[in-house]
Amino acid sequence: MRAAVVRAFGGPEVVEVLDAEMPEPAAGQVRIKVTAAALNPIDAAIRSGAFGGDDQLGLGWDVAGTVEATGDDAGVWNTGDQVVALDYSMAKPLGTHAEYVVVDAESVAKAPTTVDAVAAATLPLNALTAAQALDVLELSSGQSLLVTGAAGALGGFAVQLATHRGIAVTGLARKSDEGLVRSLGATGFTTDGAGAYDAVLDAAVLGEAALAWVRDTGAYVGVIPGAEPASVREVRTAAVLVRPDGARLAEMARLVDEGVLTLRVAETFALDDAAKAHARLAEGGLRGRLVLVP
């Protein structure tokens, strides 16, 4: 099968698409024939060497496709099931940017039925991160939340999920994105964050600047473990480390079908053009995910 990997760190040009052995599912795993796989900033970070690693590193965390084979004890999954999954790892020889991927059965969920696989591939990583970050904040209906980077994929899901929970959401983004952020459900909008909120979900990784907008004894959650600012004014600070969760992902898929979550695709690229997709990601200005199609 074909797979996108890096064997040296650097810019988009180091991404290679090469032939690899077909992965075989072990007990508790399934093999998915990849229909589409999103490209995320974490892939660019891995490519550039931000997390280190040796030899060959596979790329891709999100996948939408068809169950093609199962190992023993694979639970409810059967050949032909249309699914989505998060394949989490900073250092794996093969990722979801491939023709096939093996993942733990517990990380798999039925795909949304109201969108195609290209759109569905943008769901797992960012929706799970947003949901798990909101869990850390422990906000109640009526409390206030500032979401930084509210126009991005992660921030957009956070706005929609928080609004769905009855939380009063203000989105921080560029002025040109105000219409988009409000369309996602934010009742407030800011370009500078000024104010005092019960909590901040810092999708834009602003750190101490975002912490300053949390009221005393409030809460801050970041999205890079270890990079969250130190607590001040009795503000609780934490960072979410996303984890695969098939049951939670199934909930996210249902919210897509119910119209609560919006999936945004910026462009699609063939798997063989993975390096071009990385170059496009590096250009910035995207309001949706790039998606690779084998």
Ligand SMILES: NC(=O)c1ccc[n+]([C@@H]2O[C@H](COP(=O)([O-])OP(=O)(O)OC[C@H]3O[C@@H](n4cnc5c(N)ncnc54)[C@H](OP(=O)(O)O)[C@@H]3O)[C@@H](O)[C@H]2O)c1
The other form holds:
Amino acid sequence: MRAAVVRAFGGPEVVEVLDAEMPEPAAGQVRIKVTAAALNPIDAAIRSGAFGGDDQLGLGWDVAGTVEATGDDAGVWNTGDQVVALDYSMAKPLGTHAEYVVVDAESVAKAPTTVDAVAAATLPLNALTAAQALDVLELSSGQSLLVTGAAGALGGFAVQLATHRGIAVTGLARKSDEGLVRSLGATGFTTDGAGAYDAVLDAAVLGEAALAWVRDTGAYVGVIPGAEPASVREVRTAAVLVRPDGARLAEMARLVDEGVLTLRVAETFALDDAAKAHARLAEGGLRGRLVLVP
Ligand SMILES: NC(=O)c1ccc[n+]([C@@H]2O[C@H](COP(=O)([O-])OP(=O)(O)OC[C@H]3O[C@@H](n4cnc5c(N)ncnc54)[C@H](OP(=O)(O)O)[C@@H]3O)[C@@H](O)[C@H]2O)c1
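Next up, can you give the form predicted together with the named molecule of this protein, since the form predicted alone came first?
Everything in the complex follows now, all chains and molecules, and the chain you saw is the first one.
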């Protein structure tokens, strides 16, 4: 089967699509025939060597596809099920940017039924991260939240999930994204943050600048573990590191079908053009995810 990997760190040109052995599901795992797999900033970071790693690193964390084989004890999953999954790992020889991927059954959820697989492939990583970041903040209905990077994949889901819970959301984004951010449910919009919010979810990785916009004794959650600023003014600071969670992902898929979460695809690329997709991501300015289709 074909798979996108890196065997040397560098720019988009180091991404190779090669023939790999068909991965076999062990106990507690399923093999998914990939229909679509989103390209995320984490793939660019792994490609460039930000996390180091071994001889061959597989790319791709998000997947939408069809269960095609199951190991023993693979839970509720059967051949033919339409699913989405998060394939979490900084260092794996093969990822979701491939024709087939093996993942833990507990990372899998039924795909949303109201969108196609290309759109569904943009859900797992960023919706789970947004939900888990909101968990860290422990906000109640009526409290205020500033989401930085609100026009991005993670920030956009955070705006929608928080709004759905009755939290008063202000989105920080580029001026040209105001309409988009408000359409996601943000009642406030800012390009510079200034304010005193109960909490900040810092998807744009602004760090101390974003911490300054939290009221005394509020909460800050970052998205790069270890890079969150130190606490000041008794503001609780933490960072989220996404965890695979099939049950939570199923909840996210239901929210897609209920229209609470919307999925944004910028462009699709053939798997064989994975390097071109990385180059497009590196150009910046995207609104919506790039999705690879084997
Ligand atoms: N810890 C985890 O488990 C985890 C999981 C998922 C993602 N992440 C991280 O979360 C971050 C966001 O991911 P993503 O996929 O949502 O990225 P994304 O789609 O590129 O979104 C980032 C958004 O922030 C905007 N932005 C950046 N700096 C800004 C500024 N100074 N003012 C206004 N807007 C600004 C960007 O606008 P421009 O495009 O115009 O710059 C973009 O709209 C990445 O660093 C990613 O690696 C972490």
